[in-house]
Amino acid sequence: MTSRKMTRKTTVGSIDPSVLDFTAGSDLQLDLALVQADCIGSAAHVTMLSRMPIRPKVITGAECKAVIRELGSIMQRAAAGQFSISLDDQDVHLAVERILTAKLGDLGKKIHTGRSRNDQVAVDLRLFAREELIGAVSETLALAAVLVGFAKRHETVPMVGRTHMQPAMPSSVGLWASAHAESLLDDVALLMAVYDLNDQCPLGSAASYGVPLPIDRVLTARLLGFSRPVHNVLYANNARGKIETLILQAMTQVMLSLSRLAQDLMLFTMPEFGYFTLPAEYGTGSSIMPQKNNPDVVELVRARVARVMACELAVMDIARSLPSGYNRDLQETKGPFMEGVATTRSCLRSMAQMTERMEVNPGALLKSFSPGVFATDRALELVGRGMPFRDAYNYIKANLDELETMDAVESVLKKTHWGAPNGLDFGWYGERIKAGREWHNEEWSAHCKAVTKLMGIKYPVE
């Protein structure tokens, strides 16, 4: 006798329990990060539905207020850690709908009119990405500002410049630190550019093909604080995976900047160099060697660069061969997307805190200068007196002993052109940081105001 297999009843049909578990995947955990965004997106959607020029109204003005009030309550519960997603829910979207239906009856069943979970998750991720990008810009600027401040305090402290890891020419701590800062400031520009691409609302595209209702996608975008809707409803869903990849590419560039800084710190804090000293509280001890204080932060930052790059590749590889329209494969991009963003932001915070407390050891820096480091500077001095460069080059190569009396501080002070060790424009760095902070403040304020106005409660919800 064959027993009939049991199924689990869900909002979207009866499903074999093993299939339900398999298809839900990690969404029960990952979607907890999207509860606020899902409620905000739903509030904009029901507001738009209540204003559609049709009779009878799908949702009345009073019903819209009731839905938004309950959505605000869900957001507060989520902020207090009191929101959960069950396996029967499958994801945050159906969990929110279930709660609304339990509270509001048939009214809760109306909120999905004119949309699909496809455009729901798309708008949730764009709202989530908006906040993450604004935060990442702030944290990248914070580390850049720490490095610029460090550079200014030690502007002309001599430091051997290296090529091929070998001593090359006289440089300075100021040049070294501000070079890393400038790399991060370029990363900020990239984050802002990706932010602009993300600043498009996919809501209203539904299952990718629009709906036979007079929905107002421009209104929905405006309510959510987006600058515009994604125009083409099919592309609104096709952009899933693409926009996450672009964001992760920007995060990867940030991590590459951090990796080079971390690698330098690994080398230059070794006893054999001793240029810098990291704060003791940012190291860890050994289980067997009592004297050890290991630079685990910079080592982990180097390793986590690979993690973020792997996240970018995972999302890109999933999206690369998908046909048009929604495909469930995209569910697998959510985890690496969130991981890559979170990893980048945590590395930025840790590096900023550590670098701010780092100390310079001028004696060790001066000790590392050998006469050969001054060879190019001396050759160019001869050029300044009229000797052809190649003749000066060959002369110094044959008379390196003449460099014994060269002075490192004097060499640094002579390099005064724009961007050189004694020509660093700290006002220029300051203006870039100031402009970035103004951008951050404007975007974060606009986002919070839009959500506060829409939800009728102060945002962020605490």
Ligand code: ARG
Given for the second form:
Amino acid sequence: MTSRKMTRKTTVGSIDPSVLDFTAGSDLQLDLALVQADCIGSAAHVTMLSRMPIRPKVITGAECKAVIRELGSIMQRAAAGQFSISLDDQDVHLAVERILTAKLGDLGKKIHTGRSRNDQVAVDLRLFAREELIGAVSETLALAAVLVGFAKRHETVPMVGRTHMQPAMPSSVGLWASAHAESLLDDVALLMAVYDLNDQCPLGSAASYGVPLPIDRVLTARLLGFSRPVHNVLYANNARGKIETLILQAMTQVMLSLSRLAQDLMLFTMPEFGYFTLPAEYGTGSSIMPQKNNPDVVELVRARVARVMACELAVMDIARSLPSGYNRDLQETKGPFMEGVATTRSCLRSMAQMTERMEVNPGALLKSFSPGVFATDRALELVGRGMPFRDAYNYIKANLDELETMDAVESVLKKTHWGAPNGLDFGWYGERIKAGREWHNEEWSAHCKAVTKLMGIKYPVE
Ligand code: ARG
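Next, give the form predicted together with the ligand, keeping in mind that what was shown is the form predicted alone.
Okay, now the whole complex, with that chain kicking things off.
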């Protein structure tokens, strides 16, 4: 008697309410980000079931249409913020099944034929990751384009190049800004590589071991716009956690690029440097010091690099300790995965808006050109007159007091080889950005087209 009182009836058995609360964890909130994906995955599964070559049919063509119509209306309700997951549901998967069963009766109860929630969450996360990666590529390219534009506008404005943070050689604002852009362009390549690995459909794995039904995994993969299914059904589940780690590693690389940019900006906007001025509205004031305008945005970007890295580590460390097959631990990777991706994307957007309106102060930049900055140029002048480099180096080193400042612009203009301050190939940057944008447009439109076709409603749902 008492034990009955202590349990709560759910779709998957009677469970102690405190256990339900503990095991559902953050899923009731986090799974809201997966509603669209879950409905899309279910539509592909149901379509496949309706075409399965067995008699009697599990689901008829007409029934399939009815289910997809209902899934479409769930997607619309979710887009309007009218979808919630209750504790009795536990997660988005059972919430969707509950709604379908309430609307369609026995038909709703059939949709889970030959699949498991492990299947569902794995495919949901891959669809979620697809959209996030496409978005992250676009945002990384946008920041890279802002930096390339900035570099072009200030191509040969002299800026001291530093090593060990000490003045080293004449350089330019163009070289500095486009170095940050190029790092981001490499990150784009990494995001695309990870996108490729994500582009495999895990659906049809069921609990990890397949099902004794003639399911068509190539069909579901195609309906969902994946290039191919994950081949091995056990690996389809084991890859959960691995794929998120890979994605977060790519995000971490983006964040490391942002971290360096943030660090440079913090330094070079200090009044003692004053090389650049950040837009005033991107700073925040002090409650006591009226004159303050602090670069909080870049500081927070710097701190959030650590948070994204922590998300990556959390996911990797959870996955590290798991044996084969589904383990509930995997649920705990969802939060850090979503947080790491969202944080990276918001940092990219903020940095692009900020650098777009950043100003350059050529006078302040020139002030850092002490005579020593030209020491190597002077040594190379001597080399030009036939002196062996080491002798020239020693001569200049012995006579540093006599070094005179050179014309910084002239010195920058002399560095004309490929990739040097006066040899930057902006056409090459342009090509890389253009190719990235084309990739973005193709992938996004293919994704929307596949979902629109499958669901029979316009996607993304408004
Ligand atoms: N919320 C679960 C997760 O994210 C869904 C899969 C549950 N599977 C299970 N066998 N309990 O991993």
